[in-house]
Structures are given as structure tokens and as C-alpha cells.
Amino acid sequence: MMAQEQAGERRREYRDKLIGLAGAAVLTAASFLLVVLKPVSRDLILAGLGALALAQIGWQFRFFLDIDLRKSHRDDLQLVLFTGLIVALMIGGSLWILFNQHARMG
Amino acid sequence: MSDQQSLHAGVNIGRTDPEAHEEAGPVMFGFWVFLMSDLVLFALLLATYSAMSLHGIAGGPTPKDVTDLKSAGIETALLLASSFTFGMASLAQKYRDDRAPMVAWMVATALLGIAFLGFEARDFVKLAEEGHMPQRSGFLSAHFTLLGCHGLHVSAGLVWMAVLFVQMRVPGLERLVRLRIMRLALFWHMLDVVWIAILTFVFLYGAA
């Protein structure tokens, strides 16, 4: 029973790495195609690239750093979410101030 | 059963070595805290970059002028592949009793990392030859700082890996080295995540 469970876990973990690689390749290819083929307007391309990057980062967290909502240890998941909040505040705040400064200098 | 639980980010050794697994919990969490603070550093460098790439041109080259999409594509492929090979090394460490497969995957990771740095160095040299030096404009300063910081992290990871290759040969360090490899794995995967952001907001945005 134990050995069987372990074999299942092993298969699942190896499969996860392969899924991780395949998904990362697909998302990256999609980003590059968007830039090379330019199928839509520039604003839409930029928005699409941002969305693909977020998806890719989520994908990497799930399949290579093994962070997800169900199986993570609570502390590290909370730390990731808190860091996400800090990063959002700091990026948002920095851009706000820098753009404001630029507008005032212009 | 406590040894089945996931105690930390990354591949958990779990029941293949329950004692090391218990030990890994706090050690990996501490390292995870460092990684998250490192992530904040990169986020702020990116924020600076995005402001500078719009308002810091100073009559010099624009992001479009310095973007080599082909080179960025090769670098991305190398780094994504290296994240995968390190993942395979982690699993080999967990499931294989002999050390050879893990070492092989780690050597592959190191070679991919070195190739990545080679391409990045080539990019920098090319920019310098065109006269696009960091002191030319705020934009170029931010560009070199962001990419250089990531490149330094990759270099540090490679030095760390080299040290671990030596330590693997020292008897009696087995468990310590195992835990160190697990932390290096987190570090390496995190650099991949940072690269995704750099690829998107520096190279792809630059070319779009």
C-alpha cells in the first residue's frame, strides 16, 4: 500500500515537471508570436503580453516551486500572497510618484 | 502522517528521508523569506525600468533600438530548460538512491546557465560596441542595472552549484548538502520567474 502510494506520488511529480515545461514553452511561444505577428493593435498586444506573463509566473509557481492553494504549507503561501501585496503597493506607488514627477517637470 | 505533508515550497523529500524532511521545514521557510525579499528588489528595479524606458531616453536609443528579440528568445529557452533540468535533479535526489542521475541533471543545469550568461554577455558587448553604455541615459542605466542584477544572481547560483559539487564529494555532509541543493533549487526556479518578467517588460514590450 505504502509502496503503491509512493509510486503514485512519484509518477505525479515527474508528470508535473513535464507539464510545467510544456506549459512554459507554449506560453512563451504565444508571447513571441504576439510580438512577431502583431495580429492586433499595439495596446492589445501589450495587455496580452502582461496577461501571458502573469499566467507564466503563476504556472512556474505551481509546477516548479510547488506552491498552490491546496497543498502548500500555510506559512509559505501566506508569505507569497503578502509579498504579492507589497510588490503591488511598491510598484504602483513608485510608478505613481515617478510619473507624477515627470508630469510636473514637463 | 506528517512525513507525507508538504512542509515547504519546491520538491519535498517527504518519506524517502523523513528526518531530513522534518529538518527541511524551517530551513526552507527561512530561505523562502529571503527569496521573497529578493523578489521585491527585482520588482522595484522593474518599476524603475518602466519609468525610465518612457521618460529617461534623453535623446539616446529607445527600447526598440536595443532589443534583440532573437537573442532574448534563445536566452529564455536556455533558462526555461535549466529550470526543468533542475526540477528533474530535485526529483532524482528524492527518488534515486544512486547519486549519478541527480549530478547529471545538475551538470546539465549548470551548462544551460553558463550558456545563458554567455548570450547575455554577448548582448552587453554588442550594446557597448554600438556606444549604448549605461551612462548614456537613464533608460540605459536602468536596462543594465536590471539585467546585470539578474545576471549576477545567475552567476551566484552557478558558484553555489560549483561549491555543492565539491561538497557532494565530502563524506558526512550528505544531509546538509541535500538541504542546500533544495534551497538552490528554489533560488534557481525563482530566477526563472524573474526572467519571465524581464523578458516580457524589457524585450517583448521593447519590440512590440
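Numbering follows the first chain given and starts at 1. Fair warning: this is a prediction, and the values are worked out from it, not measured in the lab. Here, rigid core means the biggest group of C-alpha atoms that superpose within 1.5 Å across both forms. First, how it differs from the form predicted on its own.
Annotation: Cα of Tyr14 displaced by less than 2 Å between the two forms, core superposition. With the core superposed, Leu81 shows a C-alpha displacement of at least 2 Å between the two forms. Once you line up the core between the two forms, the Cα of Ile97 ends up 2 Å or more from where it was.
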Second form
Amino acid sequence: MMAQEQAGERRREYRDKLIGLAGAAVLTAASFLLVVLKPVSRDLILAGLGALALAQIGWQFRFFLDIDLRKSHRDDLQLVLFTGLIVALMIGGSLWILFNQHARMG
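Let's compare: the form predicted in complex with its partner chain is above, so bring in the form predicted on its own.
Partners and other molecules have been left off, which leaves just the chain.
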């Protein structure tokens, strides 16, 4: 019975990884096509690329890092969100200092 459960779990993980791979490939292809074909204006392309990048991040979290909104994975999600907050604060603070210095020199 235990071996069947483990086999079922492996099949489910394998299926999730394949779905993740296919979705990531589709999102990546959509980004490339958006840039190569240029179907809309430049501003809309940038907005589309941003949206596709956010979708790609969510997809990677869900299917490759196994982080989702289930209660058992919330600690991992909080860790990732806190790390993102710290990185955003570091980048934002650095940009703020650089633009402030640029304004004082100009």
C-alpha cells in the first residue's frame, strides 16, 4: 500500500513538473513573440512583458518551487515574500540615493 502511495505521489510530481515546463515554455515563447512581432505599441509591449514576467514568476513558484497558497506551504511563501521585500528595499534605496546625487550634481 505504501509503495502505491509513493508511486502515485511521484506520478503527480512528474505531471506537475511537465505542466510547469510546458507553461514556462509557452510564457517564454509569448514574450519572444511579443518582442519580435511587435503587434502593438511600445508601451503596451513593455506592459505585456511585465505581465508575462509576473506570470512566469508565479508559475515558477507554483510548479518548480512547490510554493502555493496551501496552509502547509505558507511558511515558504512568507520567506519568499520577505526576501522579495528586502531586495526591493535595497534596489529602491540604491536608486533613490543615485537619483538624489544626480539631482544635486546637476
